[in-house]
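First, one chain by itself in structure tokens, the form predicted alone.
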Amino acid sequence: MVVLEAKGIKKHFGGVVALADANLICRKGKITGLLGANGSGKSTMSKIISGVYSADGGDIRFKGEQVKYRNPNEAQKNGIAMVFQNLSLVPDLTVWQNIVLGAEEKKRLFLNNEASRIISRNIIDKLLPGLDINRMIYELNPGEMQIVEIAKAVSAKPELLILDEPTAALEQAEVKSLFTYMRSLVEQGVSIIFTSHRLWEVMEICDDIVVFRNGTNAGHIDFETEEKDPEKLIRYITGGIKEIKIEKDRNTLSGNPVLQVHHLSYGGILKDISFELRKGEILGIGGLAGQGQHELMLLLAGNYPKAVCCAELNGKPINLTKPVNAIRNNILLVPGDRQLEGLFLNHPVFTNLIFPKMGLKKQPFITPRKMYKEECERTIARLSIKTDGLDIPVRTLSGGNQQKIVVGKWLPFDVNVLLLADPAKGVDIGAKQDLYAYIIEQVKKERMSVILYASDNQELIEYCDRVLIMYEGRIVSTIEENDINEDRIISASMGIGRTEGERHE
């Protein structure tokens, strides 16, 4: 039974065509994957269905009736709820208050807070058992915030639930929990539109997949009648231009280490961490969510002045308690949240690309704009950044192109250590391949050293020479070279099954 049919949908933003004659069908009790590169129109379609945008043309039918919602509240009242990429939570309210916000339970003239807590707890216990519903939102990590955002949408009891990149901030254990809950909703007859850039997710959870490219339909795969062929899916997404993945030959590690870290600690979050990074190595950081990986990357970039850290760069002591110290020693961070930590969204591409140079000791008194513009143009060409010019606000670019700018601003630097904190999170397949192609090229040609934290284990498997597994703020195991695989990473993350190729630090 068809629950939703969007036919011939068109949408323009000024001179930009976001959707051109796009179609989407969702069936009752099924999960439809909506995929495509950043800027392909998938988020625009979802926002039109949920009432955020109005279509410039086309027809939408929900439960057999033609609909055109004026806002998300109207859509939600009619049975359509959406989880957006940008969270809508109120930081100074609790988990349960955010979940029921705008739809609070009442007891006569008063709010029934106890009933609201029960509703919230029932949902959270299925999505993320153990999360305290009385915690404030600002106390949560990004993954926990994403779970609360999903719980908020589910609390409205929708008949159609739209999940736009809901797993971008989640670790695999949280993704598995979400998938279990999604299947329980489907069994109750709920239809789901699911968007993700992780192939294994859509292969595992979706019943069928619709692919958009350049604002129109590029392909459709029904897994009930067709095999799950990832290469076919990627051809739809990319137009057959790119290969399925970039192959990397793991390096034979030798020589003196570039970076040595001894007994690093920080506030009970990071505990007695020691490791070495060698020239031309890609060193992975893995483990379950919230084990200190994010904090480790920030500490190495100089973000924690009170950290206890004894470190050496190329054999010489280095102070990592200030970001400027790290930058001046060419230890450079690509943060995990590009919008909050990596970009000045309202400033132009040019400003974002040259900003790191402003902290250099030998910065010219007058900014050499002509020289910097030439550098920026080379960066744009090298990383295939799609932009209408250097003066365009970076917020107008797609997520993938924004992430390329976060990486590209370090191109003019002579990098000693590149810190990558989940660099491909929320980035489409094509942009992800461009990013890793550049990184691997630099590793091979310039013998650049990289520390890579990725929430997607597949990235660690494909690109890393070694993987350090973290648990409760410590490095508990190291997996090396050809022993790097899904089973080893997961078992080490859970403290299970130490085998050859793993060793404790």
Given for the second form:
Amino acid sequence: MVVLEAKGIKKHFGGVVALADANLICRKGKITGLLGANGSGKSTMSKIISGVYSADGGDIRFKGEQVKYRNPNEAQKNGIAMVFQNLSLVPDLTVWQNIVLGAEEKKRLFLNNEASRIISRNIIDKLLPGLDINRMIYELNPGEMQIVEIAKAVSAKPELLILDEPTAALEQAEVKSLFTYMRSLVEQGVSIIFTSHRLWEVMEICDDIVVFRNGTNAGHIDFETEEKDPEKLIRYITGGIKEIKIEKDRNTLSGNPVLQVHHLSYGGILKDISFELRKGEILGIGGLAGQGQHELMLLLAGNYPKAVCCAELNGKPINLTKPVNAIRNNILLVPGDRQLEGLFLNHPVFTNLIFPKMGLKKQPFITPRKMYKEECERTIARLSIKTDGLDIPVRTLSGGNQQKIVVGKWLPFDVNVLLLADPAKGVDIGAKQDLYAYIIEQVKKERMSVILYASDNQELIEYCDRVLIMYEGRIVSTIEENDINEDRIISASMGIGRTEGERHE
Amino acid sequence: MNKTTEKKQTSSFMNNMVKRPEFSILVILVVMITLTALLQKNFFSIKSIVRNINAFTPLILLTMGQAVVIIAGGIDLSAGPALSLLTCVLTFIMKEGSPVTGVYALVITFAAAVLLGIINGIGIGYLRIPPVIATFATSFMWLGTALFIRPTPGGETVNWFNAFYSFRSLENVPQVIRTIGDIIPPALVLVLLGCFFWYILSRTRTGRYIYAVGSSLESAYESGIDTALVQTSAYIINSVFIFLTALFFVGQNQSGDARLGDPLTLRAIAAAVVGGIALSGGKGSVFFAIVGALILSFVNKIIFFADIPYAFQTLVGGVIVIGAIASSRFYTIYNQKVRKKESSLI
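If the structure you just shared is the form predicted alone, then what does the corresponding form predicted in complex with its partner chain look like?
And the full complex, kicking off with our chain again.
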């Protein structure tokens, strides 16, 4: 029996199309897997069904009736509950208080805490028996919080439960008990939509799988009639192989290592990372979103004083505990969130371009404006930044030109290592080509070394000499230049090709 | 076997008590009381205890109200002027010699107090004005209105209004009640009334939601809580405490004063912080805020009795308050570190 049917759903954010024409069907008492690469539209779909977003087109039928929710509350009252990736727990209340929050048991005017505790304990006992429901949320680890979040959604007794990557923060044992619980819910007639980036999980728990690519349906596998074939799923996700290769200058790679990193770890986010970067190399960092790539970039630029890090630059050990140390060693970062981390939005182009120099030693006491102005003009010309003079605030520029300024501010430096954290995010194609053309020119001419993290695999394939794939804070595989293609990157990103033993770590 | 487990339980209870951040605040209070008792003769006599209660009551009540607002993620910079305004309204309505005007005054002033809370709540909850700015603005509205009603301190009250301060000057009251009033001052009753009011509230949804909203506005909203309504309720609850304070002051002074509350606003906020209420919201207990108010009040007494030159009194008071806040903060951080170590050992 079909519980939910979403047909021809369309959604765009500004000019970006998130869903072009997407369909999804859920059957009663079944677990439907929703798969797709980053930005394929699966999160958008979940949020439209649960009332967070409203669709631009198409219609949704729930229990046979056409529905259109204005907010998540309406959906919840109707029997659709979603567990969000960004958690909606209140940190200063206890576990049980959070589970019943907004729907407390009452005895006349007063709260019936005993009844609320019993409800919470019943759910938690099945999900994570060891968890004390009287603990405060801020004391829990991310995995426990995720479990509480799920318990909160289940306490509303939904008929359709949407789990958006619930396992990302969970340990192996917790995943197992979550799966057991999901199966018991399904037996009671609850339908579940389950998204995850880990293929093996999806194949283990789901009854059928819908794959999205670029906002449309790319494929569908029903495990009751078809066999579980990971190769087929990956083909659906990537859409076959597209070979676009630019000519890379191979003989540059014989150079000496510029940067060597040994056994670097930080909190629980980065674990035992070692690699070396050769002179004139573009080293790619790939993998699913949020596996520690951003943190690795920030760490190499000296932003985490407490990290355990042993790094050598040109054979000499360097200390990466302060951003200024990295800058003085010419390890320069183009951060991922340029508006927050890379620019002074309200300050003029001029200030933004010369600011990094202020951190250097041997600065003249009075800023030589005239000299700097000329330097800025040269930078603007070289990167073809479209700006109405040096004195207009950076926020008035387009995203692409803003990014060029973030790169351009390092131009006067004698770059050793350039760290690029997703430089093409939110940048139009013209500006993106300008940027990469400039970077590749620098690599070839000045023998600059680059570490490039890109969320778009195509950029890694086009520009990188080697790609490191990160998964849960580790480097899980290194793809050498001749093997770099979409298939290899995706299967390495999703943890496929690793043995059973590794998974259970 | 049984005995050992019992022993374990009591020791773990003691351990838990000691590890709570409130513990350090209690220790500071005990130190303050001891110091005051050493400096002041007859500290434990009934007369001086009653005098102390009367002196501490306004700050205690205002601190409790302020604590509710801060827990809900806000702050009330208009509490002092609101207090002044309410005393002015009370004395404006009452006519000496006509006891029934006292009842009118009570009802109308209570309505006015709730209205002040609603205005603050609308600005913060519904119009999304940051609490500091919203209440800073309304503080001038309250002050302006109070000055309009009563440009200079004064006004008249009905005789029975004295009962909010003391039963001594009441007419037609048997001696027994006067004696009881000497031992259990009305001020204490007002504080207990405030405590009871909050105790009831804390067992309702509103009480729970005040913590939820202060801890994370977005999460509370996503859980289906009407956050604007909860914020408004917090300001109305605060108004009730301000109203009780106004009753006490009018009972004591027999007059209204448009500048009476000005110095009390920031003292109440400081007292709440000393009492473990986090300015970031969602953390702390309204009852422990009382301890904060007591500490701040004892600091004043100690400075007074310690013969510190007048010029230094403010400075010393400030240093002691900072010390109290810092020590409880360090204590909390230390405990967190210990807990982390323990959990990593497991």
